[in-house]
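Next comes just one chain, in structure tokens: the form predicted alone.
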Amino acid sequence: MQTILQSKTKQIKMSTDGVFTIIGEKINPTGRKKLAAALQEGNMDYVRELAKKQIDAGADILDVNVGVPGIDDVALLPKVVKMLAEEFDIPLCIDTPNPKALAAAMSFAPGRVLVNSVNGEEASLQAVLPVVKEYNAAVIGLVMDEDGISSDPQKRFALAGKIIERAAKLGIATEDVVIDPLVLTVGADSNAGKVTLKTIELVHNEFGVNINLGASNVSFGLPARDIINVAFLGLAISVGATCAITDPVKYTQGIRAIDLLLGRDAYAGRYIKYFRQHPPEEKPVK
């Protein structure tokens, strides 16, 4: 199954048997006291810096966030995802709580963008939905409801269910929904990769449908993240994860191995062709 995505000339397949897709998580002030101190003064170098540098390491889609206390989203969030799409060819992730700024936004981006994010509740359903048919958009559906986030996944599966069908009412494709299973993290439950893992399972089976990530939440807290991500990334999309909302910058050299242990890279050639484009850098000698 695909999803399909598109900037002004570029599109973009989300596969169910294709490459890892990557969408950058870097524009999202969330924990970036930098970025978010750049959205409060409207400095957009910032913005495109961290564009680039992403899209530079491999990213696929740039996911773009405005959410810091006391800004106008409504007024921001069109103006970033105006200057992007102007000045970067590459489909967006308009990722937002708000409607009014969700629905602001679509209109300054080409192409077809990805929505980020409905959920199971129902006055995320009713505000969301509806905007994704409006501006015929592929949405992220996250796997929680009014009761939060389950720890069965026989319930989280439910609720990809439900979101996939509420979806279809509305005439949006069972393909352009892309459900996002919950990443927790395993310093605080020790089942909390297990139940990811089972949840995407499940959906990958039943519906067949895109399955994203939110893949570092499952290190924070723990030592040497990187290398917990990057395992988990590994167990994900072998059961069916096809996309993350991750660092370009950091993990797709290992996104590209897995893609190639994985039978999806003939010869290596994309996992090569990488390493040539962004050698290691040399350590200086002691």
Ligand code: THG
The other form holds:
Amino acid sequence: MQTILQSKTKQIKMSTDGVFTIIGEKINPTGRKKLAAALQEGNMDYVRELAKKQIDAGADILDVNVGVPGIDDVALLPKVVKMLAEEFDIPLCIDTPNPKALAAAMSFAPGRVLVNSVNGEEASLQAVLPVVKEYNAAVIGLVMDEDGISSDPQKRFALAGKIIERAAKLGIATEDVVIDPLVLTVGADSNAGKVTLKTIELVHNEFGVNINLGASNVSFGLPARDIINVAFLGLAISVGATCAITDPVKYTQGIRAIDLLLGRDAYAGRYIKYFRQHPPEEKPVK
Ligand code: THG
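Pass me the form predicted together with ligand THG as well; I've looked at the form predicted alone already.
Below, the chain from earlier opens the complete complex, with every other chain and molecule after it.
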């Protein structure tokens, strides 16, 4: 199954039987004081720098989130989306819980965007899905609802079904719904990884849709997060995850390796090309 996104001239096909898709997460001020300050001042230079860095590192899509407490996102989100669409030829993933900011931003993105996100709550389904339909976008569906995030994979799976069904009722095709099985940290609950993996398996086997992960959540609060994150990506991709909102600077290498190990990279061409273009830094001689 394919979810097709589009920028000015580039098309990205997220696919359930192709290589993994990388959505760059760095345009998000959560936990990043420098970006929060730049956004509050309306200074686009740092946003531009983050966009460029992530594209150079292998991002296929850029996530755009301006969620600073107290900020006027209805004004700011369109401004950032407009700048990115003018200066970079890469599809966008518009990441906001505010349907008004979403609607305001949509018309500034040429092509076809990914909306991040809708969830199983009635209020979210009713507010977000019509905007997705109106702008012919694709959408990420988070498997949570009024009761929060379940630790039962069957319940998460049922919510995936509910979101797909409600989207279909509005004429949004199933291939344009990307399910996010939700990733919580194994630092708080050592079963959290297993629950997400089981949810991926169920959604993949029953619906065959594209599946997105906010992969870095899995290691929150633990040391050497990169180790856990790459291991988790490998496990998740092997059971059906097809894209992740993640840091391409840190994780494109590992993702290229996983695609290679799963037989999605003939003659290791993409893997070798990535390292040719991004040679590992020489370690200083001791
Ligand atoms: N699913 C979907 N969308 C999402 C998430 C998800 N959007 C937001 C989030 N989760 C994914 N994006 C981020 C962005 C940044 C960080 C984590 C996830 C992050 N920031 C560092 C911190 O908070 O310490 C700072 C990073 C840095 O300095 O490089 O970790 O699950 N659909």
